[in-house]
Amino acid sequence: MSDISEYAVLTKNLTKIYSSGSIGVKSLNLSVKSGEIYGLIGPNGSGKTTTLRIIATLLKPTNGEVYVYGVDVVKNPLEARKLMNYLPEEAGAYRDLTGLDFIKFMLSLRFTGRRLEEAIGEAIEIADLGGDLKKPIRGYSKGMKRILALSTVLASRPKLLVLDEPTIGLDVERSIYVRNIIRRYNREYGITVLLSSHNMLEVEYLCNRVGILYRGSLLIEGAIEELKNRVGGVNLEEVFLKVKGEVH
């Protein structure tokens, strides 16, 4: 059996049942290899955000285990957080701060001294917001806030980057820019990326492997071409529809 530390993320029978009785995820066994870009896809309510929030230590599971590079995220959340950074779907930004002050504040939570200065410079370059960085965030569009938040998580260069709908609210040009920069950071710095997205084309472009979630359960997992061949789908949308049809 493989050692758990070989995986960037490993979940064993991960289950989350909310107090209302609704099931967030059910007996989820997920494995993300170190250095890959892994995409979680599925419709609203399928359990993608619940899964990412548990991995990111923001939500406690009802049952099951979660490991990030061999660290148990439930038992050792502080240790696990040092290995990753998380971008939620609705990443809040401090409205009264300027974009530059936001970058400085977020990165000062992780770095000091010269390393902090380097990370700030990197985030400024990624955000590419020019003079707008000196303006208060309250005047930013949703897309500008998104790219600002993304710049800080990328510039922190964690071992694992967890991204919930990374390009939500971005126009086509900015979406392409973000996808390319995620790929570049994965390749240049070996950062493992676990992301969720409604955009199947985005996932096909970015990801090495995908897992399809539906009603809290993992229907199928594997390399994209392998899944297309296995179920006879031209693209991921067809794969999803065919696999979902089999569970009805």
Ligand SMILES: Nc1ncnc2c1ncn2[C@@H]1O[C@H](COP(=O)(O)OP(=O)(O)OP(=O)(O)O)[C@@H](O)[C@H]1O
Given for the second form:
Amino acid sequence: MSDISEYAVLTKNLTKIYSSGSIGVKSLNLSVKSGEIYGLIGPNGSGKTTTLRIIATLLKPTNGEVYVYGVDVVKNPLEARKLMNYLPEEAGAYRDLTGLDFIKFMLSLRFTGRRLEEAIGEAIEIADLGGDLKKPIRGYSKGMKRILALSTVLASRPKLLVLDEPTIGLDVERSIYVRNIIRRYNREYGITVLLSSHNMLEVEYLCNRVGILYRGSLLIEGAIEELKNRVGGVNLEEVFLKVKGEVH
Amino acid sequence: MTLTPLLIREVKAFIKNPAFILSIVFIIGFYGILGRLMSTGIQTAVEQTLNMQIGVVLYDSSDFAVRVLSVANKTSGGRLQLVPSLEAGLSIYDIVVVIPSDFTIRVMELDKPINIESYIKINTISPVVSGAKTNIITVISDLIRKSISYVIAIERNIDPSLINKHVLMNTTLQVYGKIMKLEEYSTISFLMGFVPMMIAIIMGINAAYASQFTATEKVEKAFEMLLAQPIPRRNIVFAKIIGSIIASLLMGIAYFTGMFLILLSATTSTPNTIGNTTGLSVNIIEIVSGKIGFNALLVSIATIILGLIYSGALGITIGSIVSDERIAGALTAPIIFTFIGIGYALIFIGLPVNIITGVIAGITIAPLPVIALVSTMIGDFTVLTTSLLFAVLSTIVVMGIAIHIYNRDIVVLGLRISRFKLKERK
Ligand SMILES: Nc1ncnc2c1ncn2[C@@H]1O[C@H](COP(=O)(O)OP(=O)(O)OP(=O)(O)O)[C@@H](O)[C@H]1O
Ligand SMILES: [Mg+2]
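Output the form predicted together with the ligand next; the form predicted alone has already been displayed.
What follows is the entire complex, opening with the chain shown before.
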């Protein structure tokens, strides 16, 4: 059992078949090492969101096992949730709350007292929404909502961050800003990050290792440089297209 | 016309909404069955009363009285049965009429009305049955009046229509062993119909609130983040139940305040109604405390609390399995109608109060006060205990289902009635 807890995330033959019969993922063996930033890439419908949702305890796998720092997420979801935080693909917020109230609400589910105050301050800083933070969320733009959600997730400083397309819908500047924060949190606080993305630049910039998902299976997995050498591509985009091409 | 495509889109949106179609089918089916059950209940009630035998205690043994009775009996098709005493009569028949010893004397004296005591035994909560029985009393009173005229007319050889004696029926009811006047019974009967109905409406509205709140949270998309937080999912469910209860209570308070204000303004403009309304309300309180007992009142309050938790949990269950507000909205109507239907049904179907109906009342909650009322009057609390037990049990079960669903995929994915379309195209 000792090898299980070495990994931040470990899936064994993870399979998810939806009730409609469509396959989310099949026999997925994924391993995210503690302290790294792992990028999950793949075309639309390849199973990225499915995988992340299962890890975040939102969906139950049809088959297989998932461990987060050695904790079985199916058998012990509450314990697993204490170790991680999750940014959904579509993260909204309660329309009638102000941004500030939303931050307070989300963080009060994890912290109390001084630690809560600190976390709230941290989230306010990350969100960087200025006076808008005191306004109701119904007036926020998509990007503002995204960064608000992200700020609460980051400020909770979990051991593992699960981010489903973190910069989707953000403008160029904000995307760069978010990438830098993710990197900073990973380095300064040793937070492990598992993220999905369609942005190869982003993945190349941020991630230590990547896994390419295709139709619910992992085609290839490894450090970015290693993959480039193995497949023979100048960048991740080429690697992606070549690997995918081989399957066809 | 730009209106046409807009209108078509609107109509299509609900026609293609499976929840809308399902709820229409459900309501038609549910009320169809309910209607059939109720009409069977009413029919049996009517048939029973149509062939009902009536006990007659004859304290006046004069020749005249015997003759009047025999005429009345013939006219009624032999439905009058002589019994030695009131007690003996009520042990066999549901209706007993007492002809007093001064019957003949009073008939002979010109301007004196004839007083006749009648007793009705009611052992049902069905207003149809009790209504039919009180009607029979009117029929009999009329029958006796006509028979008197007929006998006198034959004796004196005159036209019976010239003779018009006044017959005063004084009716006493024995409702589940409790003696009461007709007016008192009317109040109780009204309460029996009104209280479960009110509770059913409250439950329906509460369930609708809970399902709307839950569905809205999902649409706001903060839901997935919430579910990923290190809190037990049951706490989310509990918070939602309490939230919807608070909303319903606030709405209830606003409603009753509004009603009170209407009453106030109505009383200032027409002073006449003051007497009536206060008179009526005092009457209701008197009857509640005197005849029904505070037991039933306590049970009614307990029923409201249980009903709120139950309907809240039910609403959350529905709200959490639908994928958006539109579907939750479409399901709101059938939820409310179902509770109202159940509130009505038990009463109008005229089922007897026994362990089985007690269990049904417990599971559906709203009719509980009726069970409490009847149990108090009978003085036997077995059925009520069973009912309450089942009410608590089913509330726990519904809550358990809501919590269970919150731990399943369905709370995230929603129940997809139509087929999911594949996203992958590349
Ligand atoms: N709720 C659902 N019901 C049925 N099938 C689903 C559901 N959600 C996803 N799927 C199927 O599971 C597969 C994987 O979907 P998933 O959302 O995990 O892909 P993804 O990699 O996140 O795609 P994208 O890049 O578009 O976000 C797809 O084939 C999809 O059709
Ligand atoms: Mg996705």
